[in-house]
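The chain below stands alone, shown as structure tokens; this is the form predicted on its own.
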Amino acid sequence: MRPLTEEETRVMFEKIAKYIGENLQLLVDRPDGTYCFRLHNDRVYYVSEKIMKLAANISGNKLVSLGTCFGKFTKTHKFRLHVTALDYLAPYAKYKVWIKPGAEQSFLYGNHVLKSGLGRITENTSQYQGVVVYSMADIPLGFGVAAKSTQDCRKVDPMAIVVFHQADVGEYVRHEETLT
């Protein structure tokens, strides 16, 4: 386990303030103590200093988690957000998007928002800009990439995409194999 290097934390950083903008110095100082992302067998660990300086103790071969994994770097270096930093980036959104209860299990299933199944969206939002998915009731249930603005989402067919999807809680049943 180790530090993030410059260009790393760049690329990470740029990845999440997608989703969250300037909040993401709330991230690193809040006020249960310091918090940082270390990177381990390419995956990004958010995890309390405290914590980690007792992980220490332990060698790397034999650690096999430590922390939130945030993400991880594929092999082209590019930075893919896992559904575990959901917890993170919910509270701190600035663009939002409300799904209707019928469109829940869909998007749960790993496919795309469509307008029909679209109940809310924040004011200005842009295209291509990271957005977390509520349902009605204000659970989170993922995050994607706003396909349309909501300008255009006003005046779209009920069959167009307007969230790509990106990461859903649903993930946590289907790749429970896979996420550490």
The other form holds:
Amino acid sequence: MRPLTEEETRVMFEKIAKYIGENLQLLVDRPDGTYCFRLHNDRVYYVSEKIMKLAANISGNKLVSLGTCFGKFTKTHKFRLHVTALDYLAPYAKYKVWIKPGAEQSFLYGNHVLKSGLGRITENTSQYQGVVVYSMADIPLGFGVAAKSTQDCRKVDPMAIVVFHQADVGEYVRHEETLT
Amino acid sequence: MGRKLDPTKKEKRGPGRKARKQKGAETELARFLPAVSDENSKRLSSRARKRAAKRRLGSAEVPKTNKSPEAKPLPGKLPKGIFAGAVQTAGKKGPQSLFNAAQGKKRPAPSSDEEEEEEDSEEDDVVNQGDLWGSEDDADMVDDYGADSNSEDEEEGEEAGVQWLDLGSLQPPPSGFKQFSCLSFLSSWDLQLLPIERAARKQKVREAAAGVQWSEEETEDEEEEVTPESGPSKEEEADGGLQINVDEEPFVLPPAGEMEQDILAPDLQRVHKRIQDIVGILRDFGAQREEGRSRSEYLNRLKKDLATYYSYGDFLLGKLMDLFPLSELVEFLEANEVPRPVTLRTNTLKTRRRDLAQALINRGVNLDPLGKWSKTGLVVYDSSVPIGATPEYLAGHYMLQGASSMLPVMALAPQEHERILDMCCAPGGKTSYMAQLMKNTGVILANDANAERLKSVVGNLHRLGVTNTVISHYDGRQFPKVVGGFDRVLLDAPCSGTGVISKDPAVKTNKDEKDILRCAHLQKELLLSAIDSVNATSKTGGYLVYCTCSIMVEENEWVVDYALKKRNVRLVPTGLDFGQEGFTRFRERRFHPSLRSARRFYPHTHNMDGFFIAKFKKFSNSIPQSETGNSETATPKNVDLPQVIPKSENSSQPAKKAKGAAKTKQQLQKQQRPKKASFQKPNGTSKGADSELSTVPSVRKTQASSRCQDSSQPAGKAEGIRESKVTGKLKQRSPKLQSSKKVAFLKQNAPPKGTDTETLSVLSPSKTQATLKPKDHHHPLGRAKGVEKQQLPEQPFKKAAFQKQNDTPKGPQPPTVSPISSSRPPPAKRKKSQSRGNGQLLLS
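What would the structure be for the form predicted in complex with the partner chain, rather than the form predicted on its own?
Full complex below, order starting with the chain above.
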């Protein structure tokens, strides 16, 4: 377990900022304690200092996880956000998409969101903007990238993709192994 | 057909029909239908009712032969009903139709042709009357004079059995009405029935007669069965003469030879019946046993049958028979065939129980709160969607968890900002429950030894939004070396799984003695590590919860008792107000009385998985075992200097050491015992020999050697006394082994108190001697309460050992019998007398 280097921090923050923008600062400076990011086995974990101190006693090959895993760095040092970060992205998301009940299942299986399943979308969403996907009951289901801006979404035909799928909560069941 | 107006109960005449109060169909129809006793009466149509009325009219004079109230409802009831209805309608309609006839309305032929066309006319009459009736609804209501009397007669005629209404008892129609001859010809009524109706009546009569006979026969049979028979047993004799209609042959225990034949081709129904028979016999064995057959034969047969019927291995079934009384045993086995209800736990970090319940109900799940002992549990009865894949589940709003798995966390009661260790956390249900109780504050270290299952822990904790957890992959026994000083520890130890047979039926056959003992050994090690990881001086904590999903005493009470002796912990109430108390004694073992505060749960009594929960409080961080060798060397001296050296010499330190040394001595001796079934142990302090062998020897040897060094100091005389006393005690326990023990001790006495020699002598006596020695040495510790003076001193030390472990470590050991020893039953009386004699022999 080690702190992130500058480069890694930059890459990761860029990625996260796509979804929550400048609210990222809120993740770091929290009123209820100091939180930090730590890297362990190519995965980035978001923990409070207190927990990190306890985890420091555990040897590296025995430590499996600490706090919340945000994502991992790939072999080519790109950062990939996992669904496990959803709990921190959802409250601070700037651009949101709500999908209809009928399209929930499809999204939870890993498919992209079509226009026919689109319920609501935040105004002034630009194309390729990171969005967080919610159900109509305001339950966060995952996140993705807007394929079309809000204006275009109105015009496009019902079978067109409006949100590219990136991560969804169905992965807890489908891809349990990749979480660790 | 319209309702009849009852002149006695005049309805209010308002502007419309609705002004009349409707009393409901039951009251209305009660006037038509014969009685509530007529259970087979259908709701008849108007025509049927008329027909029935006619039949009843005609058959009123038929002799009432079939009045017996049989248990079986006869088909005759049906025609009776029809008759009754028909009579009613006919009776009511008779005067009406006559009235109408008088008024010159359209009349059927019968008015003219009475004799020839009675049959047809009657039918037509009925039909037409129905038509007329239907057409004159309102008028009829007012003018139905006959209805009242008819209904009254109807009720008077009501009795159990077939009802035949005497139409002659009806009120005569008003004068002036021309009475149809058909109505006056009661005897010719039969002719006017349809052939099918006649046949039905005959059938009814026949069956009634048969039914009476059948019921008479039945009572005779029952009386025969009730008469007591000397040899074979009858189930109906049990329970104070409860009469069960079983077949005639009494249950005979098959001879021993036949017992083996069944294995080849078991007829399950026969086996099941035999199980029930034997259970019934054993319940009242004195009265119902077969002559010449012993109880053990019945038990053996029952054991084989249960194993066959429920597919259990012999070992496990034998253990279960020891654990449960017979009636509970069958219930337990039955409960293991059925899965427990699916339960889930609301994740209060993300939602509330009522919101979750609402959301799930909207999805089509049928659920209920779990019980008043749980604020977050829900039980699912059935569900139209997969309960483990709903969006709420994926969003982390709940976790599928057994009801019994919620209990240990409730017992542990983790507080906010505490450091908690969960030693065997997979798949993470208890860990997440603790995190939600702590509201994501503090730290939880979730550890598991199985890497595969750790993945599910990671998944579950992330899904449920738990952020205060560190997940590690250690063998639990490596704590507290890795990190210690936790406020609370939860140990859900790996076990044999005998409480969750319904989830994993393979446990029925693949568990045997070795598995149980291996599990017990591992559990003891884990428990000691867990205890050592707790910080006794924690401000808010110092608690440990040990739980297993097993019902075996070897894995539960035995392990807890072991820990009580080995560490400075004591049992405290779990805070769970339901569940069976833990055992303080089981067969030949005796456990600490505080084990009553532990809790046991069974599938057949609580409808949750079998579970065992015990809560410890650690009161001192010091470990009694690991004190230096000096402490233990003093033990033999202290133990055996009763009158010679006053107790004051045995200050706190030596006393502590003595206790420790005594323990080590016992354990040392015990370790040399060959692998024996643990059942031979008299008390709970005994441990499985193999369980001790691995870790104890190295420690014990050093301690023993150091002890021996110190023991060289005491006077030879004292030692001699000690030896003899010990020998005497040993003799007390197993008189038959006197000579060999004497030899052993004399051998020990012979060499000087050289450290190594004594060690060797202790370590290397023959196997039998070694076994005898520790066993017997142990006995006086555990058993003897009212002991002789010579033996008294040793006991208080040993008892003090227990005391110390279980209470605060005190210095001087009072030479009184400690309360702990009072839990141990007094030794058999006969042995005492023998020992006295033997002891004197030796001393002299």
